[in-house]
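Just one chain is shown here, as structure tokens, and it is the form predicted on its own.
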Amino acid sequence: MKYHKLFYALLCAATLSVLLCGCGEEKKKKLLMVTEATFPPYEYRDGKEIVGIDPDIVRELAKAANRELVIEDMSFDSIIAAVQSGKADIAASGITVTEDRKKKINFTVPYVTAQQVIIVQKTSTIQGAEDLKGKRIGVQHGTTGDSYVTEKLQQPERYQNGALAIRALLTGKLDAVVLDNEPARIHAAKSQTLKILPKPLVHEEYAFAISKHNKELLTILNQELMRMKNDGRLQAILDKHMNKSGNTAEKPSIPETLWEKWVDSVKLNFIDDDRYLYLAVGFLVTLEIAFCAVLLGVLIGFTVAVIRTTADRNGNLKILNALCKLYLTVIRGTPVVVQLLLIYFVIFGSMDVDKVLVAIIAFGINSGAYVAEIIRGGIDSIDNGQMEAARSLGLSYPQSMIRIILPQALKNVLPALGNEFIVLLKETSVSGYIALQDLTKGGDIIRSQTYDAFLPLIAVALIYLAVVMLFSALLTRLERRLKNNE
């Protein structure tokens, strides 16, 4: 009897605790903001955090909407698509309000007026827009500066972000860069050889982008933005960031020797602010995606190869064979970055799926098409007499394929499969398009902070090279063991 009482007491206590938890404060819904954090002072990285004008403003807007702000860093090309597809709630990356963009998304009320300006070397003879024709002009792809130069002047050289364009200008690969005035001011302040021409190209307004299906959120954000304008909070945020140079390391004294230059550059790129962690974290993400994707690719490839081989030999599985041919044609005929974006923004557009899983699926499907043809070639390389001998011994077709043909085919195509893994490992470098911080993206983040293209790129290249060399050595060892078994 006493055990029954104890059981009921525990049951009542558990029920009461559940009720109390249920009556407690409800967990805040997240407000997901997407941006490209290479656009100081509007958004940039300070250590591990993404800071700037836009994050500070959106943080206030999130409080008004009773939401928890989450910020993701992705390519500028993808942020509008992320909002359109419902992958993000708000896009904030110094986005200019244009009529074309209004057709696709809604904008909040503007929060700042900006300008597109021209940056040149101090020794340049370019004095204004009239001198730009025929010159090498750099822009950030997808920005209004890109649109202006294309429509009014000529086809520009498009870069993924403003920092890369500035680096090209510093190294003499460009004659001028067209960029927003505040980022241009910060870039010019970091170099003693750059200047901003006094006459701007065009004036524009920045606003936050919201999906057309999220009108309730748009109303809340507009109301809070107006309150921030009226009570001075907005101006205080603008003054806070525009009166400082952004996330930049102090310029060190000019080293006297080559060794001092090298040590100083290593310290700036990897030691200061623990920037090496960008590469370390990105490397782990790259390995995770590549390893899982190659397993998925091998699974898909084996299945497709067996179906196609069976159809060729026996005339069976015609419908499945036709689907496999369509799969091979589509996947091998389209770029992997397009497949990645389609899977993320279209196929999984309405679902909250982990980005690593999306990347694994995208690269696995892509790799499967190539693995299928590699394995099919390996199967065809096995003499038909072996299948006939296996069948004459009483083995069924599936048993003959699994026990006799496939093991030999796998050994024959092992070098080609190893090469496919190496290609897949390097293809994961486009993961940054869906806000994944892989190894390449880690190098991009470092370059956006230090404006040094050499060491971050060399570090990324060396890491990829080391992994490829290690895998090649393991593959060679495995091939030798298989040959010894012969």
Ligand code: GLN
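Throughout, rigid core stands for the largest set of C-alpha atoms superposing within 1.5 Å between the two forms. All figures in this text were calculated on a predicted structure; none of them were measured in a lab. Residue numbers count along the first chain shown, from 1. What changes on going to the form predicted in complex with glutamine (GLN):
- Relative to the superposed core, Asp380 undergoes a C-alpha shift of no less than 2 Å between these two forms.
- Once both forms are overlaid on the rigid core, the distance between the two CA positions of Gly315 between these two forms is 2 angstroms or more.
- With the core held fixed between these two forms, Lys173 has its Cα displaced by under 2 Å.
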The other form holds:
Amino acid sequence: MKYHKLFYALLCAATLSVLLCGCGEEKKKKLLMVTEATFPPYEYRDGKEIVGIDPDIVRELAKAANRELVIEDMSFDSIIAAVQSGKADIAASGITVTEDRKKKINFTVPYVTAQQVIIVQKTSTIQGAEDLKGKRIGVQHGTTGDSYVTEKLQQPERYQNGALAIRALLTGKLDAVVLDNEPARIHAAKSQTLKILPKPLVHEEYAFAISKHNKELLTILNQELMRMKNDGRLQAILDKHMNKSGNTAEKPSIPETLWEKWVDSVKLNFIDDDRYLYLAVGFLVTLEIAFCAVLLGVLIGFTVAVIRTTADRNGNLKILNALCKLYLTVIRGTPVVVQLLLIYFVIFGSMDVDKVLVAIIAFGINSGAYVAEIIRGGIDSIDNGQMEAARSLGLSYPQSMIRIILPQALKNVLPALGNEFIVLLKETSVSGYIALQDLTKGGDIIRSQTYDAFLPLIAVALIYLAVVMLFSALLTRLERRLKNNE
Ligand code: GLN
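Taking the form predicted on its own as the starting point, write out the structure of the form predicted in complex with glutamine (GLN).
Below is the entire complex, every chain and molecule, led by the chain shown above.
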């Protein structure tokens, strides 16, 4: 009866992991700022820290509001939703004030003016907006540059951030990029082959975004912002950053041989600024999510499978069975990334829940649906005579199920369950959508800093591959052991 021990161990581990992850920290008086940290000089990463104009200003604002500043990095197109849903207190990301955005959130008073500009290769024949029609134009998804090109010109090519669009321009995949002037200046200065066209497309103002329900905070921040304008602190912050060139990722060294190029690239992507840490930390987060989610998935899967088979065989548990069917249909019928976003932004809307826990719940619920069907198949594969024999020996239905049927079913479906873990591990790579810094997101951050698409992606792929290979080897051993024990 070794199998049922294994089953209990899994059950306990799953329950424990969920409980442990569930014990979130006590709520502190903090000011959660969300930003997209690839927008120098407004926000960018310097080593592990997010620095720039916006963090510096908001730090002053937090002080005035007597709050502790916490900064979180997420994709620009989720930032306004994060403030609107109450997940974050303030969005500070070089956000342009627009009428559409005003419908969803409140803006503070503006703190700087900016422009949308056109960046092209120095050799390009494009001289202004009038030459852009029909060209391949890159923008950052969800920005005012995106809206401008979409409304006034054509469908642009949308990138996750400005740095990736610039990368595409540098490698000839685009003819022009439309971006905010200061980040554009910094990106262009780094590459030496790019230029900014003199005539801006449109003038804008940046402000911070606050939830419509948080009028009190808005008033405090506005008062302090006005004070900062008057006493020169705001100008000092702007001057300090505008004259610097942002992050120093790309150094203009000219490697000669292929080998030197390779060494240079490895150094830039992994060693400089300790960038390998993005992968190391991300890897641990990925493992944590995948491991806890698979346990949760197995727990849910077992429960659903037992309910479904019991209902099919004995005709009872009708309501539970209907609920399980609904769960299977909905979860298997919708993409996991949509489920993750719904759980994060809607279900846990204004609750301050640890994001790793949100991911574990989302992937666990998703995986549970597939595990349920795998296990149901496993239970069905056990001859009905076994249940009858167990019952005639005096075991109750649940006892027979747990002691006799499930352990054998589990052994039969072990390869399929292993496969489910492999799928799940790779599916967690969408965690970046809720600003979780998992392995894939770690690679993305390196790419946005070094403009090198190749090495960070290869490194990320190799790490996933290594884990899957190691896991497959372990699983094969376990299967062999179980067979030998028969
Ligand atoms: N100012 C632009 C906007 O608000 C871009 C901001 C950004 O990319 N961080 O849409």
